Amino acid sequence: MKKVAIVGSQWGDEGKGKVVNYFSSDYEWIVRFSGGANAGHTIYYKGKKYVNHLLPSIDPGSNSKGFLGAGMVIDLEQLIKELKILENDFPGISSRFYIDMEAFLVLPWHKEEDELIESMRREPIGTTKRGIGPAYTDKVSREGIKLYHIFHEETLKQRLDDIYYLKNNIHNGKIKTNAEETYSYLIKLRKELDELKVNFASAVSMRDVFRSTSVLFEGAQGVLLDLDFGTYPFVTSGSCMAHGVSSVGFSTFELDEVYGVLKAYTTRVGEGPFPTELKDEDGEKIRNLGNEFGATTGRPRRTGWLDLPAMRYAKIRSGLTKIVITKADVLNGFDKVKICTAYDVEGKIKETPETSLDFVLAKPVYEELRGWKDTNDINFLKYLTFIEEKTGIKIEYISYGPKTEEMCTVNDMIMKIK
């Protein structure tokens, strides 16, 4: 049975969302094996805008099933507000999902950390103050809360006292948000997830499971924003990269296909380095016709031209080995495009960065092609054929609009070539 991810290939929302849904139906099991309520997935179903934030992008129409592995950080708050707008829709629908008893869980506290740490940097990193890297660092400090243990009261309890006891040392009394208001909050919550029905395993007991159907695997944000190898400090705090399906017990090995979904263009959220960015009018057409502001937070992002050296980073980062275009009708109608083939390193050409260090001091060298009317013009084919022939990925499908049905292959697309 086919194991396929899907994950970013550049700072984050390329539009994985509709690229996952739009293949879900044809899996049984979708999974989210990283990320938290930072990582904005908009799909659209029926015509109705759906923004899933933790939820797997599964088919609603379809019999897929979603898992919630151990690599993410989980606010069941924003988990359950979720599923309740899913189940206006689709009744029922809650019970096709399934979280891991080992994820960590996102604490009132944690939003409370985000934001006060964020507030005493010299120099801001840009977090979404969703709590995402406070509840990481938990993690690695042997600090946090499991889903498992608000099955077990009596640990949870004293867990919580003993985290607040530290919290509130390290910050001075600042945390607002005690422990006894923590713990009736996520009793409160696993009532709320009992009462919808959703399914609590773990990688373990779903082991066989798992490798005798189908199952896609959904990445969050992007590789440059990856933990280990993104753009250091300016990163999420989790992996971003297909090995990250380790947290649900897969290998990479075990991979069919690893898909990197790439904008036509490149943007970024927040700060950090960014080669090829615009910050001029060719910038503003970009992010007022791809309507580039933030899933989660509104941000608007900052925008620039293709940038094919990170994507040859992507590619041996991650191990990609098909390439899905995004938003490749936003750049219909432009005389001249811009692609970014190399970086000048302090006077050293680089056709791909070695550490995330070149991306901070990388100058942008550019090959400029003609522009297209739309996405059937032969302008546009010649655009998809640089990129592959620049970076030794094939591109397999094409994205050219907001909605889950606005996909082809290229195959496709060359056939309506005018």
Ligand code: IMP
The other form holds:
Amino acid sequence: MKKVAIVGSQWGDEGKGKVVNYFSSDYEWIVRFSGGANAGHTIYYKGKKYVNHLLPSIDPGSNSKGFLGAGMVIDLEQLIKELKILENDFPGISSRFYIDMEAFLVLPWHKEEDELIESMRREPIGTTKRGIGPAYTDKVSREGIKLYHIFHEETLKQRLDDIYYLKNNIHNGKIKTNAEETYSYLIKLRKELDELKVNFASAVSMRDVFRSTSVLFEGAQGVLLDLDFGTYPFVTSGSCMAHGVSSVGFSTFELDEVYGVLKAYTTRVGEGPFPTELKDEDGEKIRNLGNEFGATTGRPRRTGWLDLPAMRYAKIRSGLTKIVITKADVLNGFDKVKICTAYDVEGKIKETPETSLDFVLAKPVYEELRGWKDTNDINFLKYLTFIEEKTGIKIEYISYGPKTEEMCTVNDMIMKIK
Ligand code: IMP
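To test you: the structure above is the form predicted on its own. What is the structure of the form predicted in complex with inosinic acid (IMP)?
Entire complex below, previous chain first.
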């Protein structure tokens, strides 16, 4: 039974939601294994747009089920909002979602801390202010609340008292919420989740279920935002790589494929190095044509040409086996397109950055290719072949529009070449 992971190859926003949704009807389970409501996965179903931040991108029209794994940091209030939107159009859909009881919760003080700490940084990261960094920080420093805590009221009360005591000491009383409020808030959310009939689960008891069926793992953000291997410190705080499946009890050896989703150009939202960034008319044109505005925060995304050294880095770091290229249509009509093939790092030419510091020091080396009218134009196929040759990784699918059905295999596309 097939096990496939889909991860972002760049700085997120590659269109993973749409790609996962395209495949989802062929899989029994869609599993999110990291990140939180900082992600924004847009899917279209029967012409209607849905933006999920936490829910796995299951196909509402199929019987697929969604699992939210222990590597995630979950804002229950946001989760309920998403479920209610789906429930309106697909009554009963909430019972197709399962949450690992070991998952961490994003709580009101995390969002307060995200604001506070960002405002105190001399060089802000440009976070989504969804409390992600503080929640993962609490997990590591052992101050957090796991989902199972909300089922043990005494323990929950005690933990909240202890955590607020500590937080108020750290932040000199600047935290506005308090333990009692947060306790009532969590009990209320638990009741709402019960009413929606969401399932509370464990990757331990799901072990055999997952192994006996098909599973699609849906990554969040992109390899270059990964806490360990991304462009540190301008990264998110979770795992953005296929290795994150370990938080659902899987080894990457159990995966049949790891698809790296690659946008035909590059974008980044928030601060941090971006070697191929365009600050000119071309950059503006790509932003407008590609509607490059954050799905979570609405911020304009920074735009630039495709960066192959970054792609080679992502391939190695995340063990990518195939590429799905997205937003191929956005570059339609450009006379020429540039593509970065190497970095000049302090006078040394590198085809693949060795550390995330190389991204800071890199001056991009470009080649120029002829543009294409549409994705059935031979020049587009040349662009794809160029990417494959320069990265040593095969492009298997192309997405050429926001709708789920606007996607095909490269072979299908070749048949249509004029
Ligand atoms: P945080 O994850 O909110 O802490 O933000 C850290 C960095 O990751 C910021 O630069 C964000 O803009 C970026 N980021 C987080 N989630 C996403 C995403 O889903 N897409 C693109 N960038 C993201």
